[in-house]
Structure formats: structure tokens, C-alpha cells
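Given next, in C-alpha cells, is a single chain: the form predicted alone.
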Amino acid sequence: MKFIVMINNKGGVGKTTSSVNLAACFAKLGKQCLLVDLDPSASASIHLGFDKSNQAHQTLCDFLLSSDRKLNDYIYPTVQQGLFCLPSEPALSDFYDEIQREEQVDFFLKRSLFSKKYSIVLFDSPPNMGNLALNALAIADYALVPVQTQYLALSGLDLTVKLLDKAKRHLNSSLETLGYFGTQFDRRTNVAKFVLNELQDRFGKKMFKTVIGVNSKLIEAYHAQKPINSYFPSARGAKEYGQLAEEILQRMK
């Protein structure tokens, strides 16, 4: 069982889209995968059909409030066979910090809480280095960093790299940065090509070969509340995430 944190300190880089669609691709490749939504925006949960405002279901908040705290009671199957979700809701960050102060504990999520039936546990972290992201990094094997192929993404990336290094030194010496991959790549622009070249020069073999391009079907899949490989399996986005998932699995070997 491998624990992966999808992380970037900057918002809008395709982190949630990548978390959902990679998790679905892992499941399609025969890996039992659990997606843990640690982002209070709950975008990954909504993407997979778990919208707290439209239907009654328990979330990670309910787990935190539970006296017995059996994590499996808060995990749900999704439309993709082999893919499961531990959903979030907007109150998550406040709940987590408040209960953490009350109970005077470092972190609530521990590896021992997760069923060994999952081959991969993938965390979609919030776009900051608060307690939720730190909890995930403290128990993870790998960090996976999506990078938007735009100029502003390069300056913000330095902070993420430094924070990952700090997490490795102070929280989890076993944490490894599995790699970086480009997102929202617009093949028509010189800016996207320049940024991608800069990333490849900087990170070398840590950059994955697969790049996730701009694709309207990815947006449609979100609104349909399905992963792209279920919504439109022939879309370019579905093929790119499938290729990236295979690269990731190969690198973890």
C-alpha cells in the first residue's frame, strides 16, 4: 500500500482534476484506490458525486467528531470500479484545527487507520501548508506535484519545493518527491512551451514525460461528476491521464 500526496502551494494548477482522474486511472489499471479529499473546497468530492449540499452523506468532519473513529465507515464507492472516496466539506479545516487543539494531538490521520485492501491512497491536499496538508505529508510515501505551465507557476513552485524539503526533515524522513508534471499545457502558446522547458531543465528526471494539456472535456467531466475515463474515455485528457498513471506506477516500482 502506497500513500501519495498531490500537493502544490498554489491554487488553480489542476491539483484536484489530477487527483480525481489519476485515482480513476489507477483503479482502471487494477489498483484498488482510495481518494482522500483534504481540501475544504470539497472539489474532488463533488467531482466524484459527493456534494454535501445536495445529498446526505458523512464526511471527514464526521470522522473527526466520532468517538470510535473507524475510518472505513466514512468511505464510499464511486462510479469507477475499484475507486473509493473519503469526502470533504467546507467546515473541514475549522473542525480539524479546533479538535486538534482540544485533544492536543499532532495528527488524526494515521496509516494504521487505512484498510490494507487499497493499493494506493491518494490525498488531494488544500492549496496551503496548513495542518491538513502536513498530516498527509507526515504519513505519505510520496509527494506528487502538478505544475501549471504558466509564468506565475514557476515563482510559486519554489515555496512548495522548500516546504516539501522541510516536511522531509522535520515530519517524515521517508517522504520522497515522486515527481513533477505539467498541467493546462496549451500547445498553441510559446509561454507554455517555455515554462515546460524550464521545468524539464530544472527537475530533469523528476519531470514526468506525460504533460496534461488544456481539454474542455475535463471541465465537462467535472460537471458530470465523473472521472474523464468514465465520462469520455476517448478524450485526449483521458489518454494523457492514463499515460501519466502508468508512468507513476512504473516509477513507484
Ligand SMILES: Nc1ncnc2c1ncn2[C@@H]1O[C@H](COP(=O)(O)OP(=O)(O)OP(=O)(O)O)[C@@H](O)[C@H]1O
The other form holds:
Amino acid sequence: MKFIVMINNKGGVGKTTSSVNLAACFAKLGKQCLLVDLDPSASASIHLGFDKSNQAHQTLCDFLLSSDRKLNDYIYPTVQQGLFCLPSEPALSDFYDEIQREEQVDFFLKRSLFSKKYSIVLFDSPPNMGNLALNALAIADYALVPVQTQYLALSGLDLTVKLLDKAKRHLNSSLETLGYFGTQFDRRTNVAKFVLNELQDRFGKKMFKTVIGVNSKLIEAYHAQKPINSYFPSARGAKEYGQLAEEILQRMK
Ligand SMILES: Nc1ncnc2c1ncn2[C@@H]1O[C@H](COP(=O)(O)OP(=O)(O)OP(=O)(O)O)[C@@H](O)[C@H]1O
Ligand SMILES: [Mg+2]
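Having seen the form predicted alone, can you show the form predicted together with the named molecule?
Below, the chain from earlier opens the complete complex, with every other chain and molecule after it.
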């Protein structure tokens, strides 16, 4: 059982798109996978069809407020066989900090809460490094860092790298940065190629070979509330996320 956190404190780099689509690919490759949405904006939950604004399902927030704290009661199957979701909702941002203070605990989510039936638990994190993201870093085996292949992404990345170092020193000495991968790569632009080269120079073997290109089908899949491999399996984005999932599994061995 491996715990992975998708992390980058820059917004809009592809954390959620990558979390949902990689999780669906892991499931398709035969891994029982649980996607935990730690972002109060709930994008990953909505991507998988759990939109609190038009549905009455319970979320991670209800779990925190419950008295018996049985995590399994808040986990739902998805359209992809083998992929499960622990959804989020906006109220999560207030409640997490509040309950943490009230109960005087460092972190709520502990590895022992998760059923051993999952071989991968993947956390989608919010862009800010609040307590929810720190909780995931404290219990994860691996961090995965998506990097948007745009010029400004490089300077912003230092913050994430520093944060990961800090997490390793102070929170979780066994946390390993599994690797970095390029997202929203636009083959037609020189800037994207330049950024990718810089990333390869900087991170060497930690850089995954697979790069996720710009693909409008990924945006459509989000609106259809399905992972790309269910919505449009022949899309380029589906193939690339499938390839990246295989590379990740290989690296975790
Ligand atoms: N490869 C891609 N091709 C085209 N659009 C993409 C791609 N990856 C992500 N997007 C779009 O870019 C936007 C940002 O992506 P996403 O929500 O995954 O980023 P994020 O890092 O989770 O953002 P936040 O930090 O706000 O949570 C979304 O509208 C998404 O649909
Ligand atoms: Mg997101």
C-alpha cells in the first residue's frame, strides 16, 4: 500500500487533472486506487461526479465531524472500476483547522485509517500549503510534482522544492520525491521546449520521460465528470496519462 501526494503550490499546473486521470489509469492497470480530495474547491471530486452543489453525498468534512470516524463510510466507487473517491467540499477549509485546534492533534488523516484493500492512495492537494497539504506530506511515501511547461513555472517551482525538503526534515523523513513531470506542453512553442530542457537539466533522472501535452479532450472530460480513459480513451491525453502511470508504477518498485 503506497501513499502518494500530488503537490505544487502554484495554482493551475495540472494537479487535479493529473490526480484524477492517473488514479483512473492505475485502476485500469489493476491497482485498487483511492483518490482523496484534499482541496476544499473539490475539483477532483467534481471531476469524478461528486458535486456537493447538486448531490447529497457525504464528504471528508462529514468524516471529520463524525463521532465514530469510520473512513470507509465516506468512500464511493466511480465510473472506473477499481477507482474510489473520498470527496471534498468547500466547508472543509474551515472545519479541518477548527477540529485540529479543538482536539489538539497535529494531523487527522493517519495511514491506519485507510483500508488495506487499496494498493494506492493518491491525495490531490490544494495550491496553498495549509494543514491539509501538510497532513498528506506527513503520511505519504511519495510526492509527485506536475510542472506546467511555461516560463513562470520555473521560478515558482523553487518554493515547492523547498517545501518538500522542509517536509522531509521536519514531518516525514521517509517522504521521497518520486519525480517531476511536464504538463500542458505545447509542442508548437519554443518556450515549452526551453522549459522542458531546463527541467531535464535541473532534475535529471527525477524527471519523468512522459510529458502531458495540451489536450482539449482533458478539459471536456472534466466537464463530462469522467476520467479521460472513460470519456475518450483514444485521446492523446488518455494515452499520455496511461504511459505516465506505467512509468510511475515502474519507479515505485
Ligand atoms: N494537459 C492539459 N491540456 C489542456 N488543459 C489542461 C491540461 N491540464 C490541465 N488543464 C486545464 O488547466 C486548468 C488547471 O488544471 P488543474 O485544475 O488540473 O490544475 P491544478 O493544479 O489542480 O489547479 P489548482 O491549483 O487550482 O487546484 C483546468 O481548467 C484544466 O482543465
Ligand atoms: Mg486542483
